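To begin, one chain is listed below as structure tokens, in the form predicted on its own.
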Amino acid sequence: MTLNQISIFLENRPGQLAEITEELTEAEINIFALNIAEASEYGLIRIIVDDTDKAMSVLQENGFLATVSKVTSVGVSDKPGGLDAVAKIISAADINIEYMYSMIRQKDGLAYMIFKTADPEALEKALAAKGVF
């Protein structure tokens, strides 16, 4: 399933995550997935939330630089080899994974992974052809 992901660019300093979570909490926005990456001076937080438009508004009103991009959520069997099966489908379709991370929620024995690719629709098509969706 294609989802909207918010990427927030910030200084690499203490308290930045708390500032973001406080604003989102006050706006009653729920975070389903979160990934933090860092460089020496700057950080990047990627989140998936229950209301992307509202979250973007809140973040921008509070001076955060944020963008929205498309990512793909894939249910992966939560057992040894689950991710391997999906990775092989993606590889066979010649789709490059730019990055990935996991979601907080699990359902029906599936762990949900977030994949960022150049073409989310091609990824969904390749996975659906193998019965993953």
Given for the second form:
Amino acid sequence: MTLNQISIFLENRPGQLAEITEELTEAEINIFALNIAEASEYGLIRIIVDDTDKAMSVLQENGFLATVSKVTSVGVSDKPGGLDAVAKIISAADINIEYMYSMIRQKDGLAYMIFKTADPEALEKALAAKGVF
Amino acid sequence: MGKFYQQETECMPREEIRKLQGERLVRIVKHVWDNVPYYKAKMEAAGVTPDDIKGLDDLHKLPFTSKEDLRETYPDGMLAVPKNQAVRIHSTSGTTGKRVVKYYTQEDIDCWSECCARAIVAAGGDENDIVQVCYGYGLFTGGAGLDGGSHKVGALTLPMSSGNTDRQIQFMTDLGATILCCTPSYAAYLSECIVERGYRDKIRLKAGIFGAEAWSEEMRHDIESKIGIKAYDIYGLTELGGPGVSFECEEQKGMHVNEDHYIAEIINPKTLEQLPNGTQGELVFTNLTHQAFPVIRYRTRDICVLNDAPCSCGRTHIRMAKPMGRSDDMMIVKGVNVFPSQIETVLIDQGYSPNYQIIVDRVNNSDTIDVNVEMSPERISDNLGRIAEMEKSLVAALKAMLGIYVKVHLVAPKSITRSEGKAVRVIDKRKI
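One more: the block was the form predicted on its own; return the form predicted together with the partner chain.
Every component of the complex follows; first up is the chain already shown.
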């Protein structure tokens, strides 16, 4: 499934995550997935939330620099070889993965992974052809 | 009494110097009036003609020349001789389109070389010396200036140019260089390398002539004690012809201005009035002998003090203190002129917000420049690698603009402190 992901630019210093979570809590926004990528002096917090528009306006009102991009969530069986099966499909379709991380929640024995690729549509098509959603 | 390159001139009684300056001023003003329409227009606008200039006391009537004038007339609007009489140019480290080009006749180069020769002799040099010049050669005036001086003195010149420290040290030891000419920060770096490699006993250096950037007494003592030399300061600007406008003698208490070639004045940068010797103000210079490209009352923006008290070295030429700051926002970092506006131009060009902060410091006797840049909505991406690439291209663009490496720090929006709504643009932590 294609989802909206918010990436927020942060400097590497204490208290940065708390500033964001505080704003999102006040706006009653729930976080489904979270991932942090860091360079030496700055980083990105990537989140998937229940209300992207509301989260974006809250963040921007509070002076955070954030951007929305499309990512793909994929249900992976929560057993050995689960991710391998999905990775093989993506590889066979010749799609490059820019980055990936996992959702916080599990559902029906599936662990949900988030994939960022240049072409979310192509990825979704390739997975659907193999019965993966 | 020390040694002199041109004793008669360098030790001329002060009344005679003033008289000579007056005569040369009358002549040079007539020269620019006749040959540089830009100057003529400026003088007319100020209501002055060459007839009003009868001597040194009339200097204050003449309009000032600024860096902007020189940029406006780029490349040859201030040329005062037919171009075929000029034999060379040099240029400032400024950016493309904002460079200042100085032209020289052969006579101009000879005068300049003599000024540098005086500095070398004042530092104890003569025809038996081996002078290692590691200022840059090329458009920069440093290499050519000291090279010319060394030739006049009759010393053996090692035209090393800048960089390649291994080769510098190899020639220094193999050829037995006795006088080192370079920027003070490079001298500090070289002396560290010499000590680290255990070459302290293999070098024969006795003196160094260091200029083109500001340096402190602590730095002087540090270099002097590390490699056992006496370190002399030298001052100059490309706009005036290059190094050798003034130089230190063995007293090391101020730099003697070569007053037969330059008039030094101190003005109040706000009211533009002349200030008496001993008062702090902006340093202004007039070329007295330069034929190809004389500048009249050039505002250096350096804050300085002049001292006309007799010097025990025997030289009578007025001494200027080390410049103690700037009257504009220009910084000199690693010997290169840096204006905050240049950095701003690059930031905007590269799609960053014009909210930035420049931090200049000196670490281990070497200048550092850092720029904090607020991240902008145009530059944000979900891909960290892409942000890092844009940061890299920003560093490259700054290097291309300024000619020196600038360390960039991407910071969160609105994180740069603002006072009265305006960000503090430059923090200079150097204690010079």
